[in-house]
Each structure stands twice: as C-alpha cells, then as structure tokens.
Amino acid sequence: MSAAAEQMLPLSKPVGRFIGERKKMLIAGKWVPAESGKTFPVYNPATGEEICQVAEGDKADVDKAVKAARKAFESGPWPTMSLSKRGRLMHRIGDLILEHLDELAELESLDNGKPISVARAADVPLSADIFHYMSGWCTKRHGVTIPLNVLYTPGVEYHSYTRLEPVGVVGQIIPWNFPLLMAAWKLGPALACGCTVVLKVAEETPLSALRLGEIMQEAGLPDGVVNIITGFGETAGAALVGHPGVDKIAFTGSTEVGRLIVKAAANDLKKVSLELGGKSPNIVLADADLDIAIPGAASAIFFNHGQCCCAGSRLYVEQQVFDKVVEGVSEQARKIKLGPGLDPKTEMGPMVSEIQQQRVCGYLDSGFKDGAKALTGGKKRDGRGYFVEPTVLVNTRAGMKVVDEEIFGPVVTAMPFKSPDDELINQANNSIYGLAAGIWTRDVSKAHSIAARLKAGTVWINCFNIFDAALPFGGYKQSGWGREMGEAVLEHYTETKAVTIRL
C-alpha cells in the first residue's frame, strides 16, 4: 500500500501491523509459509490498494494440514480432553473475540469493505456468541438407551444404547461476505463435537480468520485442532475437498461451486453440508405497517451491500401500496452514504472486489436491456474503490436474469401483485433457491398461512436478517443441504454408533 493510501486509513496499531506484511498459514500450531513459497495480494476494496501479501497454499499445504488435523484427532490432548474443559476453552475463545472487538471490526472493515459500525455491532459480537453458545453443547450432546424386543431370540435380554461420536477431520470452506462470522459458524459446532478442522478461507478476505487463529492459540486450543489455509478455490479448495484424509466437507458459498463440491466429494462419499445461494422473496401486504415495512425492505436488500445470501432481492408489493412502498425504499436507498468502511459515517461500503463490482454491473446492464428501469442507482460509482450505487429496479418480471439469478449486490427488483393468493405464492416460490423469505403484514393469520406455504428455510415476519446462535439457518432446494447454527448443525459433525450387548 502506498504511503498516501495508508495515511487515509485510521488504523490502530494492532491492525496496522497487517499493512505490507507477508501473512502465513496456521498448520500444526505453527505459522508457516506456503511450501511453494508463493504469495498473493489482498486488496482494500475501498481503494483498490494492496494491504499485504498472504501465503498461497495449494495441494502440498493442504496435505500437511490434513495430516496435522488427523494427528490431533487421533492422539494428543484433544480426544482425551474432558467435555467440560473443552467447553471452557471454547467459551474462552468467545471471550477473547469480545476483548479484541475493536481490532477485529477494524480488520474486517479494512479487508471486506463493510462499515466498521456494522462489524462492531453485528459481525464480531455474533462470532463470539457462536463460540459461547456452542461451548454449552460440549456437555449436553449424548446418546440414548433403547429397549429391544428381538422376536427371534425369545427369553434373551439385551442392553442397547447409542453413542454420538465426532465425525473426524473436517474440511471447511468459507466465503468473503462475513469472513469472521462464517469462520465462527463453521468452527464452533465442529469443535463442540470434538472434530478437528482444516479451514480454507476466502482469498479475498483472509485476514480476520488468521487473527482468529492467533486468538484460538491464545485461548489454549491444542496444536493441529484448527489449521487455517489461505489460497484459491481451484487449488487449495479443490485439494481439500478431494483429500482422502478428510471425513466431511462443510461449505458456504455459491450454488455453482456447491455443485462442484458434491461431485468431487462423491469419489469417496464424504459427508457434505452446504449453505448456498438465495434469491429471497420479500412480500409486503397492503395492511402492513409501512413505517416499519419500508425501512425493513430497504435493509433486507442493502444490508452488507447486498452481499448476503439471504438478501430480500425480490420485492413483491400488493398493488394498492406498490408506488408508496417502492418510492419509500428508493428514498431510503438515496440516503445511504457510500464510503470506505473505516469511515464512521459510512453506511454502505464497496463490493468486495473489482470482479464482484463488474458482476453486479453486468446484471444491471442485462436488466436495462430487458426493459427494467432504475428508480434510483443503477450504476457503479466513479473513482477509486469497487462501489455500486444502491439500486431499485421496476418494470421487472420472472424470466429476467435480474429477477431469477443471484446478483449478490445492492440491487432489488420490485414487482406488484393483486392479492396474497396462489399466484403470489407461486411467484415467490418460482426460484431454484429456497433460503429465506420475508412477510410484512398486520394480519397474524395471513402471516402464518403464507409462511407455511413458502419454500424457504427461514421466514421472517415484520423483520428481516434476524440471526441468533440458537436459530438454525439453511435452505430448501438449491440453497443447500443441512443447517448452520442451533442444535440442528451438530448432526453434521457427529456419527451415531449403536451398541448392543447380550445380558
């Protein structure tokens, strides 16, 4: 990074050390360069300037990390650690995340571009909460006893029970939109169940996960239990998915990449869980409290710059309030202050990369070609950084790419409907995705009725983007397999063993 660019960033001393450094990977408890010696640049999306160089891990590094995770799983202190001690260690990780809240928020803002106010209020506290919540499950997951009635052995009694055992070495691949939080979502349940992990972080945003690795070491996590690989999907990611020493893959990212992972994992029938894309319908009924629904609909799409898999990107509004709602959302969009994430006045930062900026603008061009009209926004912002204006599109319909495909940017398509009938439900469900949905209404009966018919893993009523460590999150259809968070996620990291003894 140039001296001029560095002076523009109000970086604290802990975060400032990342500037110009060559960051290493965490393998077997040690910070090591890539076997190849290669590095790659990480950029500040608000300026396009290089922050630092990071080790470019590949197949050789993944192999080392998997062997370290296997050793930690089979021997050493991790498999023999008491469940209560494991829980205390995980809780300590959460405590340390909160102790370093400002530093982590600043690092997340620098690397990802999101407003530091959002990182402070959401990303970092929610990451700590995952470790706190999951730490409690260490001592609460257990098997059951099962009475048998074996008809073909009359007079013989049996004692049967089940054991929940860790699935083993887990390969985890996370995206760039919530780098720290996605690491916590993946690591928390895996550690609670006693697994060991090789975590492959997004090449665009590796810095907060690397800092988390240091925090986990400070908390006392044994060497090799968590290994962190930096590198590219087609090399490091593919090597991790295809490695015979990995028992399970957990992936968050695009549906397109999810399909590739399923194919690769099929070679040795690895267990796979996937949290994938979305194109979430957000439904505003005429009886909704518009003072809540309008800012809520704006937040549903513009939160995290629209770089959110569950973003309310398809806005369906009942005809009689359509103009009022759409103009209200447009007015909210016009007021959003774009700028560098580290500026405390910023309300929306840049897209994470130039590639993502080009992708979003490509969708906008496609929409305009198909007849869509922008009530506000509709283009990238001139100057430095990868900014795209918050955009509200009308004159849109099913069949347009902007309506059907995940844009992953601050773009909402608004469409009217006549009444909340079968036609509306069919429109809302007319997607390959089924991650989330929103409903805005004062009518509780309508709310429950519509919620029951929507093909989505999460339905928010008179709210949107509400997350909690105890609440399962995941999708129907091509939005993924399985769930993150809550008790439900623990199923992905355990094997059930049935034991029967003749008495």
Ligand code: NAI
Given for the second form:
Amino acid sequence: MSAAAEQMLPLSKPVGRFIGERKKMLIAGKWVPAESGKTFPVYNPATGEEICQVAEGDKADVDKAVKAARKAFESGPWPTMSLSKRGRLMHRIGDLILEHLDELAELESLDNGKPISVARAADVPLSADIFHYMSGWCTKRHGVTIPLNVLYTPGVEYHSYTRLEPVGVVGQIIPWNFPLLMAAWKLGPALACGCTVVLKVAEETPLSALRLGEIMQEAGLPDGVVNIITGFGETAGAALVGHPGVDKIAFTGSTEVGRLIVKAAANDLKKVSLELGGKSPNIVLADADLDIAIPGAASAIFFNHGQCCCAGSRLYVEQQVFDKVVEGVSEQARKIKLGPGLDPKTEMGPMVSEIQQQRVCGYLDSGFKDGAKALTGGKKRDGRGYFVEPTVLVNTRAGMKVVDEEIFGPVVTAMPFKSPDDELINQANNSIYGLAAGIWTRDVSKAHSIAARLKAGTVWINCFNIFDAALPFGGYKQSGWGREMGEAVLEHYTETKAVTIRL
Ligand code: NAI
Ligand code: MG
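The block above covers the form predicted alone; next, return the form predicted in complex with the named molecule.
Zooming out: every chain and molecule, the one shown earlier first.
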C-alpha cells in the first residue's frame, strides 16, 4: 500500500474522536489532566505520525490516584456492595466491551499496530471473557471452617474459620503488546476480589485502556475503584511502586524492570506478582504431523509480530525433518502480508515503536556477527512505519544473544536435535526464563513425558498460544512470580484471615 493510501485509511467516528485530542486520566471518577499540565504524544506505529496527546502523569497524580483508591476501598460503596451486584457489574463490563468490539479493535490497531483482524478475533473478545469469567468468582470464593487438632484445656472448645479479604489498594503496571487484554488480565481478578486499583498503562499504548475506563464508568463502577494513570515507567510507574499507600504491585513487562520493582517493593514489603519475559522452546519431533506443526511453529513466533512474552522463539527440530520444517516455516514467513494494522488484509503490522524496531534489528545484527544465517527476512522494511521482516535464523546455538535473550520481535532461531533425549530437555531448559513451551508429535507418551520435564508454566502440545480466562498462565524461573487468570490469580488479591473463637 502506498504511503498516501496508508494515510487515507478511514477511521470510524468513535476512533476518529481520538485524533488530535489531549486525553485526560481517570482519577476518583473524574477525567483530569496531569497536575503539571504536561502531556506527551502517542504515535501510530504504521506511519510514525502522532495520534494524540495524553496526560503525563507523575508522582503527584499517582498520589492523588492512590488516595482515591484508598478512599474507595475503605469507605466507598465498593466494599459493602453485595457480591452478586459486584459480579453483575463486572459481567456488564464484559458485555460493554463486546458491544464496542469494533471500536476497541480499531483503536488497538491504530495505537499498537497489530492487525485489526487479530484485535477483533483475539484481544477484544478475550478481554471481555476475563471480565465475564472473573465476575463469577465474586459469589463463589469464600473461607472455610477448620476443626482444630490440639486440645489446649480439656472441656474447652474452639471454633475456627477463615475469611478471604481483599488485599487492598493495588498498583498495576502493564505493557504495550496487548494493551487492552493486559488491562483486563489485571483488573478482572483484582475487582472480583474486592480490591481497588491504580492502573499505570504503557506509555506507547494508553488509548484502549482509557476507553475501557469510560466503559467501566458506564457499567456503574463506583468512583475511585479503578484509577488510570498515563505516564512513563521511570516516573509514574516508579512512583506507584514506591507509594506507601499501595498494598500490592502486579506487573507485566521486562525482567529488567521486574527486578527494579522487587527492589523498590522491599522497602515496605509490598506484595508483588510478576509476569516477565520468556524465550520459549518449541520442539518439533520427527513423528509430528508437519502439516500442522509447520504453520503452528510459524504462528508461535510470528503471532503479534513476536511481541509476546510466550513467543516460540527457540525452535528445536529433530534432525531428519529439520530442513523440511525450517524451509516450511520460512515459506510461511515469506507469505505473511506486512502492512498497517488498520488495513483488513494485513497479517503483520509494525513493531510498536521505533525503539522496539531498533532493539529487534540490534539483535539481528548481533546474530549475523555471531554467524547466524537468515533463511528469510533479517532486516527492517525501508520507508515509513516501524516494520521488521519475519525472520528465520539458522546456524544458531546457545551462547549467542539471539538464542539466549528475549528479542520480542518476529525472529525465530532454529536448531536441530538428534533425538528427544536428556540432551534435548537440557537444551530446552537452558534459559533464565521458563514461561511457555511447545511440543509437536503424534506420540502421546513422548508428549506427556517431555511436558513433565520442561521447566515452563505453560506447555502446548500440537498447538501454541492457546489462552483461556480459566487457565493459569505465568512463569518458572525469571519469567515471573505467580500466575495470571484462572482460580490461581485470585490468591494474589486476597488475604486469608483465620478467626478463632472460644465457645
Ligand atoms: P518495560 O518493562 O520497561 O515496560 C513495561 C511497563 O513497565 C510500562 O508500563 C512501563 O512504563 C513500566 N516501567 C518501566 N520502567 C519502570 C520502572 N522503573 N518502575 C515502574 N514501572 C516501570 O518494557 P519495555 O521497555 O516497553 O520493553 C523492553 C523489553 O521488555 C521488550 O523488548 C521485551 O523483551 C520485554 N517486554 C516483555 C513484556 C511481557 O509481556 N513480558 C511486555 C513488554 C516488554
Ligand atoms: Mg523500558
């Protein structure tokens, strides 16, 4: 598509409203500018053009938001609202997300660069699903009665039970790769447990979460229950992590910032959950159905332009089918249609930002210096927008940066293995990360025994990138602390109180 045509992509009315705006933040139920009055630009990554300005939240704004969340937690209607009403309200948020599916998908595509078809099929419906799923937990999670084992004084009896109470005011910090979905992953469980939230969205992609803020208000969420701050990580993000009024931090992003957060939270021992980077192995055995394994391995890395924490970025292929699989994956890569996300024919959009494009290209350069060879791709696309070609690298081995480090772009490193033995398992587990893994085989017992030995929070067999609100997701090792989604995530947002009464 020509540059002129890209510019001409028509925006719908509700999304067109964002163009040239100065968007405000949501604090205490009001849309407000930053205390400093400062704003910063949000760019369309397909063209590099400014979409609008958003408030540059900082310490003073975070402080206001935390106070609003505290007030809502201690004395607003939220803590005393009936659980069934809380559940219905959350369900309504999910319904409203679906009612605005077209608009949210378009906004996400404009801001993040992802294909609108993907935002429509994945990001938006999965976001709605989190609210729908989590809404059910409001009425279904409670404490238990526990008989005591020790008889202290003969004849004296005790009655003990537990209460599950919300942890309090939660600070949530999210990245730019799935802006709306990450907001939903974070807000859903926190709200279901009765917490109040200050959400700091990624500076690259604030728009869909701001729209979600309006939707939550429309659904009737009381003021101050969710506050949304736009701003940078080093300022607004760090202020939230350091704020003494915050009881817990939930973070998704780089492992590097995860470490900073743990250090900062050590001061007052805030509770912390982390969903960090990955370098997921994707293992193709010779007996796999290659008709599904080849497109599966391609989509494992190229979905969302490789900007996925769980991307199948280390492809291990059994020797006798190596050439066929890497050639097949390369063929898939060559066919991917790059373009602006808003073009309905686009299959892969630009990287989210110029910085991310440079980061990915920096990895490609280092790979080539270390002897890697690109079967396809290997460079950025010239011209407007932050595009990088889908890339398949061979002649790669552990010790190279492209194999060891998270690239977060459409780059897969392919390596052959002799047989599915200890050496393969060691190679697959040879990473500081442990987020996800894939296995492609027709042999059920091999599949299960390899799955059991992989150090990863998620293992996909003959599939990849399958998510569900009911399925826990999170990492071993330096991929994080705790799990998102499912029943497992609720633990992060609850305190268990044991109550004992002498009868
Ligand atoms: P990042 O970790 O810096 O940003 C994620 C979020 O953390 C953003 O909201 C940011 O404002 C905030 N943040 C940054 N510094 C902070 C600080 N000192 N205190 C509190 N909050 C802070 O990630 P970035 O720079 O956008 O991407 C760098 C790399 O991180 C990527 O190339 C990728 O490898 C990885 N990444 C992993 C993600 C995942 O889903 N696990 C998501 C985004 C990035
Ligand atoms: Mg950063």
